[in-house]
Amino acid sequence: MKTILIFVSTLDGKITKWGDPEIRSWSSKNDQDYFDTVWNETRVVIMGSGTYNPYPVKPNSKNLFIVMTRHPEEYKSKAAPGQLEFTNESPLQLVTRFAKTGEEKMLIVGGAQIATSFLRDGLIDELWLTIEPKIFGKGANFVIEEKLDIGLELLSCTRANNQGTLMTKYKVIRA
């Protein structure tokens, strides 16, 4: 099973604009539609609740939301089994809980905390990042403070408009 990290950031590595959540905001249409294709082709779709609370994603036959939290009880009436689910589980955990179903692929959306556990437990496969062409100087990063020491090798990079968007794909490297 192959996991993927997929972000959008602004040149300067900031995935909000000063904090505030709403990435279609600034986000181009074309990275809008990359993410959107993504996340219809992939069924399973990992996210930390800071991702959900502000934008709840709608069950549906398609996908397999998880949204990781520390009280999954407290999200028990909004639950729909097999296609969102709340969960205290660990990165790991999830890992090994859908290689073992034999799922092809499973899509870190978010947060930065989510990001964070799954790249320093080394469960990140590849690194899918749109960059914009914008600078915000103040916002959150797709990591939080931690010392981690990762290795990235380009797979691809498409400019996706006249603006300069690019959609890069990395693989992780493994020490």
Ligand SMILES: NC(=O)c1ccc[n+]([C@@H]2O[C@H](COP(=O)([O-])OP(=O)(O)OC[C@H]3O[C@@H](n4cnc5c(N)ncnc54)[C@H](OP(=O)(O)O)[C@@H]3O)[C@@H](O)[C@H]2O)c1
Given for the second form:
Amino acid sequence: MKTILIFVSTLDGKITKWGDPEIRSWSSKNDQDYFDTVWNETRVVIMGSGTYNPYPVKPNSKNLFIVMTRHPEEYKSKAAPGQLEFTNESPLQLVTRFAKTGEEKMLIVGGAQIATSFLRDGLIDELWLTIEPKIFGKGANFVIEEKLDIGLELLSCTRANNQGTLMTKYKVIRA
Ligand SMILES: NC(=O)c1ccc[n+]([C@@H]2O[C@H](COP(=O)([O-])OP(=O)(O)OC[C@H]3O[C@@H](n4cnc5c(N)ncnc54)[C@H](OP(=O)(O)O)[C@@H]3O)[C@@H](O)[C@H]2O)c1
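So the form predicted on its own is up there; where is the form predicted together with the named molecule?
What follows is the whole complex; the chain from before opens it.
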């Protein structure tokens, strides 16, 4: 099973504009379409409660959304079995679970805390990063501030529009 971390960021590595969780106000239409396509092609989509809470995903029959929280009991009324789960399983437990059930890939859609947990534990195979030609200065980065040392190798880079939105795919290199 391939584990893919997907983000849209600015040239200065920001995944929010000044901390506002609304992404679609600044990301390109190209990225939004791309993200929707990838999302529709992947059954298992993992996110942290910090990403879920501002814009809760609606359960549907195509996806299994997994929301990581240390307080799953607080979300009982929102859960939809087989479509939307709230869990305090660790990143390793989740990867093990979905590898066992035969999933082809698992999409980790953020945010920064969740991305950092998976990267720290060596559980990400690829980073799919859209880079918008913008600089916000202030806002969250796609990893939280902690010491990491992760090598990546560029697999592909596509220019998506005239302004120069870049869609990149990197492979994580394990030592
Ligand atoms: N530009 C992009 O592509 C993009 C993508 C995604 C998100 N974002 C932005 O990123 C922001 C959210 O990021 P974030 O870092 O604040 O939050 P996050 O990573 O989405 O979620 C963090 C929360 O997940 C829970 N958690 C963390 N580690 C866990 C673990 N190992 N097991 C179980 N639960 C765990 C904790 O919540 P509990 O308190 O519930 O335990 C924690 O507060 C939002 O503003 C969103 O808009 C941007």
